[in-house]
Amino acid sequence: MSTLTVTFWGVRGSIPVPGPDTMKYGGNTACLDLRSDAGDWIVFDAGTGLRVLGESLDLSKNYTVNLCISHPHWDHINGFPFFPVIYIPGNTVNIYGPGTFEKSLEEIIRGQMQYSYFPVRTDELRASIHFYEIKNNQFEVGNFKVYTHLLNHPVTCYGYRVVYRDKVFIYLGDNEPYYNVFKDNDPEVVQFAKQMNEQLIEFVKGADVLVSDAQYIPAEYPKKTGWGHSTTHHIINLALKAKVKTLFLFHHEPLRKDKEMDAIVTHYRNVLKKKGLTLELYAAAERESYTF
């Protein structure tokens, strides 16, 4: 039987929030990796958690790192300059991700290491850096077949579906359900939003593990509508509709304290148990792994 292991290195949204109230789940921004029992390895997003991942590596060895960026907002890329692998000759870093209508993926990554922002430019990095801009397509990384899906966020943002033999893993970085922004009950817009949300269910369907943005609880959402993030309710319902086996809530609201995260997980586990539903539910926590 094949196995995959997902490890979380940064689980927060928006901004790093280290401190006594985030010690259990962690305060670094988005970064996780997926490893197969055959040695395949993908890193998802390069938030400040990427620095923590780098600290875990034996840097006397050479690495080929395949880094899939969901989108180029700060909390998903600003750990890259602090990833020690990029400074060591013999290493290779393949960066996959979307550009925007303003800049290519390469321009975005290079931009945050310009002279005004950082003392080292990407041209001075010693590892071999390669950029692969994706546009809703699929590609292979070793034994991994990787499929992408456009998500609803205020910049081009992709979700990733990784198929490895009999296992399916899905990462949805930042995503808000589609809705009629005009709130005018236009049937065409309502139907369009419905279709887009159904396409995401199809993309997620049958996953062994889903890691997804669940930044808000429903009570917070009315003031955050249009910010490009999901609620806990939405993503649990998505997982149930798509018959996902295990769900990790991710991209935690930066102001959410550990005890509040515990309460959210306990609440939903009780609801699932009361309804007789078998979905396994966790909140992603920094430096924790899950093998399936």
Given for the second form:
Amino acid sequence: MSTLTVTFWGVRGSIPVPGPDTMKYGGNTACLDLRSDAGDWIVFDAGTGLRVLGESLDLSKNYTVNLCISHPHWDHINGFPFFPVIYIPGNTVNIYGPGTFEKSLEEIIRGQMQYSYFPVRTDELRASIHFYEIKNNQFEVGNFKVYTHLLNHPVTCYGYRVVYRDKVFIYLGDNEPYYNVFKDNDPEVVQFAKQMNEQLIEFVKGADVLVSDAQYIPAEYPKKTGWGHSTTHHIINLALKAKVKTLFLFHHEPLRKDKEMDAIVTHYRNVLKKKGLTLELYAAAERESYTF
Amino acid sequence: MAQNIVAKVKDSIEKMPPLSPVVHKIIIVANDVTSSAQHLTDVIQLDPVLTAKVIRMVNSAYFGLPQEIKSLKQAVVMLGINTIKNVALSSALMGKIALKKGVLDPEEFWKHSIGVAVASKLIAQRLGIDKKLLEEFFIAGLIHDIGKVLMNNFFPDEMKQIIDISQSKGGFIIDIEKNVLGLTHEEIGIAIGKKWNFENNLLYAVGRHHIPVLKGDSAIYSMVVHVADTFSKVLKVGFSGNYVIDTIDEAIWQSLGISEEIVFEALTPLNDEIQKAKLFLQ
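Starting from the form predicted on its own shown above, please give the structure in the form predicted in complex with the partner chain.
Starting with the chain above, the whole complex follows.
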């Protein structure tokens, strides 16, 4: 039987929040990786967790890293300059991700390493760096078949579906359910938003593991509508509708303390149990792995 | 004879369709960070042709969306207000440099216009100009040859003669135009710009991009578009019927406080930007 292992290197949204209240789940921003039993390897997002991943590697060896960026907001790219692999000759880093209407993926990554922001420019990196701009499409990384899906966020953002033999893994970076931004009850727009949300259910359908942005709890959402993030409710409902086996809440709200996170997980596990639902639920924690 | 042609050109300028007031409104909405989804769609929808163009662009290969977008509101729900603002702005202006198939190759001319637009913005950025004004430099570059659109579309024989002379004998393009047509593409551009109520900054870009003005509030537009135009020709970005490349006077470099090397460096992303824009044509 084939197996996959997902490891979380950074689980926080928006900004790193190291400190006594985030010791259990971690304070680094978005980064996780997926490894197959055949040695296939993808890294998702390059938040500050990417530095932690870099520390875990034996840097005397050469690597080919396939890095899939969900979108180019800071909490998903600014660990990149601190990833030691990029400074070592003989290494290759393939960066997949979306550009925006205004800038290409390469310009964005280069942009954060301009001399005003960072002392080393991308031209000075010693590893071989390649950029692959994605749209709604599919590509292959070793034995992994990777499918992409456009998500609702203030900047172009893609979710990834990885199929490996009989296993399906899904990573949804920042994502908010579509809704009628005009708030005018126009049936055409309401229907359109509904249809887009149904397409996401299709994309997620049958996943063994889903890792998804669930930054807010429902009580916080009214003030944060339009910020491009989901609530715990949104994502648990998505997982249930798509018949997902295991769900990891991810991209935790920076103000969320460990104790509050524990309470959220306990609350939903109780609800699921009471309703006789078999969805396995976790809150992603830094440096923890899950094999399936 | 020359007088007769001049009168005909002036008559053609008069008959040019007016610039839709929607374009001015789009520029205002696009530059206003607080404009709402409703406000944006209200403005775009004032112009049905523009609405259709925005939807066409959203459905172009560039975005590669999984399904067809059928309305402006769907586009805003799917891609967000900021992207649609920029799409609408590009779309509104792109229509103004539409060339009929005639003497000039429409695709090459379009590429030249986009090239000068992107280059003007990149140079303005390098000069440290206020971010809010960068789009105006893009627009200035995009429409700098608007006079040639009229020449090509309404006076193809004279346009061909001008290009033939430029190719075979060389010489300053505006001198050749003056001899053949009695008016230059800069003079025609100014007349169109005035009809469309362009601000002075744009009038200087349209009317003085070959011999730039060095002093006054709008001189910077004239100089930046001149440099962008010249470099686009040196870098062979598209073709606008001009076989002779202007030289940039030392006084312009001094006035701008930059050098040829700095401009080359600032223009590094030029081709990528043009490629991106080209996708909209597909």
